[in-house]
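One chain comes next, on its own, written out as structure tokens in the form predicted on its own.
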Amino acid sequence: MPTVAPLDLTGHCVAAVFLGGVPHFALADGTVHRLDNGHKTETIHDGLLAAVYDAAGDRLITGGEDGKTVATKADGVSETLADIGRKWITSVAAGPQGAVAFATGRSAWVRFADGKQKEFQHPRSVEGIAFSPKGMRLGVARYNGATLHFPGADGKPVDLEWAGAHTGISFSPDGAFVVTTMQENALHGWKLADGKHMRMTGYPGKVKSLSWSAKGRWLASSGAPAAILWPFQSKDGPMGKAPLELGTRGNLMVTAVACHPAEEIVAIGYQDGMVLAARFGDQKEILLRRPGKGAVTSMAWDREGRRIAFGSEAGDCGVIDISA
């Protein structure tokens, strides 16, 4: 049976991650908590708005209401990468070669490993940012589509248009597709080789969590009473194909998804705090955590795929060990 080690914190958990095998929990109040031979806490922001795990650097990249972009390592030591004054950092991304990106208002910035920064301005506000896993390419979600920038060169950006407000962005692991979350209950995607559109609709709620499976064959998403997994095995992605629906629970919405690092398994978090794991092949489910306080907001597997760190909007956090 899976075991749960709870960590009862106060406030909204923005990100639960493993750094150096140690579970870390970044809260909206600007604190980062870690379970490293006891419970330790560091305050790194005056209000934390965005957080992302940098797998290449094994660090947590965060942005705050204090205008700072900060990198935190497994030992709790934090480094301020950028400080743009009294502006809110609403989105952050980790890229190749030690680069990070952050966004505020209508600007997206890329900070290279040597400390140099490059600003990209947009006509409307930047809602989400992500790096492509292939080459130095930054995707920006914005009103009426997405824009792709090439920070290492001076070439023109590529605009991907689709009417509506796009709130988040993600590249497939092979860099062939880009997918955005939308203000309406939908995802939208583009096949980058030819610009073909991919409409992924039918959600009863907004999609706030996305996770690609280990080899990029599936894209798991929240926003429904089940985890919705779109197939990306073919060269045209999910067009004309029905998604998998895993972990269906009546009228309780899925609020977070996290795919296993090696196997075709997804952890599914719900609005009542429950966590399930489901296998793609036979759709078998295992209860990992009973309902708790608040909707699950973030989950992450460790590198071995044996533990899951989770956090909720009520600060109801912890670690699930499935090897127990």
Given for the second form:
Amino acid sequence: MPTVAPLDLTGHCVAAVFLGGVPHFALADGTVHRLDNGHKTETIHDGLLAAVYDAAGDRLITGGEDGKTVATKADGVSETLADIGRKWITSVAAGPQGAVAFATGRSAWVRFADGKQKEFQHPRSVEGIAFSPKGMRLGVARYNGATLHFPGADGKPVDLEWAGAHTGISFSPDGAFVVTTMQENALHGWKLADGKHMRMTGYPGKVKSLSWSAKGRWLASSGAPAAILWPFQSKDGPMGKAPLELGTRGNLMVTAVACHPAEEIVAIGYQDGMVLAARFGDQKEILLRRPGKGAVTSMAWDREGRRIAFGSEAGDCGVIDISA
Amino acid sequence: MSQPQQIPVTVLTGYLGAGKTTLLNRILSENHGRKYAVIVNEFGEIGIDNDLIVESDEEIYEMNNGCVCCTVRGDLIRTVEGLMRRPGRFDAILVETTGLADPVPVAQTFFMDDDVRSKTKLDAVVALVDAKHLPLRLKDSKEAEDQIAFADVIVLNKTDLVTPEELANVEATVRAINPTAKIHRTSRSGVDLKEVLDRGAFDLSRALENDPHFLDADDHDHAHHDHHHGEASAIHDVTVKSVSLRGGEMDPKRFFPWIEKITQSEGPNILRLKGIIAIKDDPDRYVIQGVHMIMEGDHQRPWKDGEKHESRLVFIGRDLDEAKLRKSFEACQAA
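Same protein, different state: after the form predicted on its own, show the form predicted together with the partner chain.
Let us now look at the entire complex, which starts with that chain.
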């Protein structure tokens, strides 16, 4: 039976992550809480807007209302990587070789490990950013498409066009595909080798959570009353194939998804705070957490794939142990 | 639909120099019992240091549904979402637009985006109008006219800089563009803040309570009965017009498909629509309102004893075919 160790906090949880095997919860009020032989808290921002786990550096990268981009390590020690003053940092990304990126308004910056920064300006707002897992390449989601920058070189950016507002962006683990979430209820993808389009539509709500399964075979997504998983095993991605629907629950929307680090299993978080795990092959589901106070906003597996840290918009966070 | 935890949003429009910053500074500094989070295009001349003033680029996104009038402000979606993750810091939100801004995408954001809509509700669109420079503004921009046409509350500012005749003319022009808004004459943005904040203008039931003569075609402006109205043709540089319709009880089988069809086909030309509808055999008044192709309707309250079961509907927009609207509206009346 899975067990849940709750951590009842007050406020919207932006990200739940494991740092050094310790569960951390970053809240919108700027505090980061960790369960490390007891509950410990650090305040790292005056208002936290964006957070992403940096797997290479095993640290949490956050952006705040205070204009700061901060890296926090497992011991709770944080370092301000950049401070651009009185602007909201609305998106952050973690890349290879210790590089991070952050964005506000129409600009995105890449900060290299040596502290050097490079700014990329855009004609419209930078909505979402992500690094490609291979090479020094930054993807920017924007109005009418995505732009790929090569911060390590002086080359021209690559523009990928598709009408509509693109709000978030993610690269497949092999770097072959880039997928954006849109203001309309859809995902859009490009195969980078030939620029071929992939339309992934049919969602009743906006997609806010994406997670690639082990080896990038599937892309799990929220935005429907089930987790929607698009098959990315073939070289052309999911085109012409139906997605898997896992954990269907009437009219209750899935708000967060997180794929297991090794197996074909996805953790599914719902609008009412419930968390299920579902296996792709036989679609078998197990209940991990009963409904709580608010929608699940973020989930993360530990490296061993035994524990899941989760957070909600109401602040009722916790850790699920499935190994027991 | 309106849940108590929804945060009210006031939109402040007005041409450069109309007095928006002065009004904004008053809202931020005067004691009116509410704390505002303010979304501005530029910190500019706001003289007040406040954590809750957020700078944001006006970012208009067309929705990918083939409708050119379905636009939202992408930056507002992001900023409102961020603000609403830390509720309790403020009681209301104020959005200040740039002088040339189109108010429609701002308003539509609060209807079209599910996340924004679930957490906030549009309270009113307030337009500041510079009494001295309005005639010039109308000559050189469509936006000045749109801002007036779209407003629920119009603050006719800088009245001390014009003669009484000029003021009467300007006010008649404003009325011709927008027959339903509340107009307040003032100088130095000295309007009573109660008249600007917490109006519930998009909550038609409340708008009707606040102003029982709302939509009364023969009594546009309750303070001044000495003006002429509806004579847009006499005023130069005005392209927006309004069509006020009046009828008896409506046949729901005809009225609802009709209004649906009108908002679909004429949506791009309709800036605002507001109405009180008497539905045959329905004990309640039915109120509707719309912005372009978005339309909402709801039962408001039972008709009172002796109250005339009458339907009233006002369209504000461009290129509206008044005769056709009137004829087709009247054809929806119950036999």
